[in-house]
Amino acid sequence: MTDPSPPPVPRVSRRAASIDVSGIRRAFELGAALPDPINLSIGQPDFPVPEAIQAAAIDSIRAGRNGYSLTQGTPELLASVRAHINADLGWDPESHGHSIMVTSGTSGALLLAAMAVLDPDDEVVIPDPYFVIYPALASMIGARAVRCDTYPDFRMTAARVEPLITGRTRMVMVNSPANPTGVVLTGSELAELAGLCESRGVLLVSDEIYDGFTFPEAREGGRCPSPGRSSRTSLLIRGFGKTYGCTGWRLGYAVGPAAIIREMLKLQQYTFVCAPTPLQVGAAQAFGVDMEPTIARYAQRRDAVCQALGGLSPIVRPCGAFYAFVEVPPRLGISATEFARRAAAQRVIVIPGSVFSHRDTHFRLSFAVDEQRLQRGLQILAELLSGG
């Protein structure tokens, strides 16, 4: 006879089962259900990718260069990467004891450098609101994430991380300009934090994915404020797709001390193998390109959310990225858990703060969407935020 029960289905691991799905993408799914959503949910920039960097992309496509690159990436990125930092933050990362490589994407560089330095029951210090990847990386991992709370000014600073190094701390993960929140720290408040995790020895990750989208307010010698080299113990992550507007093309790059990027590179011939190739060569010309009309149009963007939505609630004025983290007032007596959802009935899409932050509090909204769009929003939000 024949046995009616199904298969047993195969188990799967601990590590999976402790991750939640990304509430972002949750977010991006609920937009694509609904009717003509205004999505002010997804950090995805609205620009196309500047026809410089598509046609030497595609070029190189056409010249048949689709294989494999070397790990650590192709000879003209990694070139035109070290003359960018050598002119952007004033050194010259070969001749101080680091290294470069190229990644797939910032998310790729961040898992490396996890499995290069964190063993399982390690604590790495991440701030609190953070970036969604940031616990995801510790359960993955099996290490342990501990927050940093940076509520109200969201400023992740050495005073609020020292008490919370112990024993086990190998890692601290800065992320300015910050995702959720938009601030940005200063180069001296980046320099107090690297010289706290030198002197413990602790790994400063300083992810500046973001670092092309700082406002001019923040700027630093026209500069994003950076950890840089004041830290024999930092390791710099930053990217193209945010920038550039090629998020899909999933290309990054680390800079850091050399016995890491070792590791990184070791790790990542047995994961990643190595970056797409063609993309790497078109992304060679992305520090020739203009960027600054469209930052100033972001930041544009920025002043029409403070202005639309600042007297109804309180709002850390972003200075970089493209978003704004907006409190829930108390006043109108709901988590903003339920304040999304009530945006969502009027086809806008927000991120309720539970997913970066331990919080109910704020929701995320991204101003990477068109000038009317955001408008639209931003008058529905504003009546929300009223109490209507």
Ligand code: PMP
Given for the second form:
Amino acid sequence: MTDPSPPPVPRVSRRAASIDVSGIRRAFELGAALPDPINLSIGQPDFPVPEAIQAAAIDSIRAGRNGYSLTQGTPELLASVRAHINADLGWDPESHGHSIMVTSGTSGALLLAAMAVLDPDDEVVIPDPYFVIYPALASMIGARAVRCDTYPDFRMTAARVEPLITGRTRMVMVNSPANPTGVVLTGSELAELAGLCESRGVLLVSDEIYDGFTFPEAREGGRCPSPGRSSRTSLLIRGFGKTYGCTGWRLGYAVGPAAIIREMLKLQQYTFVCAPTPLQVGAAQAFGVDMEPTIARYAQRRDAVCQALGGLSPIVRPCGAFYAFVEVPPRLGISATEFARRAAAQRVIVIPGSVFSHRDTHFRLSFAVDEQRLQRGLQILAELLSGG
Ligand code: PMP
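Output block for the form predicted together with the named molecule, input the form predicted on its own:
The complete assembly is shown below, putting the previous chain first.
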């Protein structure tokens, strides 16, 4: 008797198969495998969730608010986002045809926006270097990501975006403060980009997840520059995870044209349903927390990075987020992937630029680690950058 053939394995979709495991995740796994690594690949802050936010979430769980919220969000979080946008950007986000919704993380808002706007074969312009999910979002929908090369200063300006807009462009994504570069665009650069998108009937999606991490020198009127209400075609997406140290809570929000938010709400109903209710109640306390001492500490770490490495390689000074994107000096004659491998051999984990870009010339380091560890890592990276 012959062996019965093994049962067939369910086939996976072309959509899933076309997506590679995130290079960030690979670096994370490498870090987990090394003994006592100096992990400068981490994209989340290293401070506890502020007490007031924790307390409100715990109270909400104990008070039995554990069911679904409205699709749009809990009333207290919507009210606090509304008041915050009003104070921060000087406009009522629920007037003039605009609307707000709470989402499952910033990633949730990005996915819903992409699903609401893009059809197969449409084009979305993204920065290069980019946050890793941008091209994946496009391919999940069958749309095409068109990369806007922003080297060497990493500024995604209207002049760089304009030649990339075609009859198929439906969306432009901008990210300031940026991952992986820490670059913060000015209000006038963002307004120009918003104006370009408006004139072409293209949605500008402004990913402002790091708005709370805008260092003082890049603020305008004390705040993170934003395209704000300068255009009827701008969708602002922000989050709580980075600013308040709760990336695992999966909370973000979107503010923009009511017609787009309406479609995103419909899609949320059939996907995420709502963001976690008790955590929304916690996040409603967030805007009352003073994060300035924390941000000042991160700005000092940024200074330490520029001081340690700036003389060895050109670094575009990060003015926000908690990343620096450092060039591997061409005189070393190696790719960033090879540089990251050499750093890992000395137990320092950084992420090669090829994970975020069509180029493999830079590496991203995160300074969301304690000062002592950061200094040890910088010392090793400095030796490697000087050819040691
Ligand atoms: N946008 C950018 C630029 C990010 O860096 C990240 C997280 N690394 C996200 C969005 C996703 O954030 P969230 O955890 O809120 O989904």
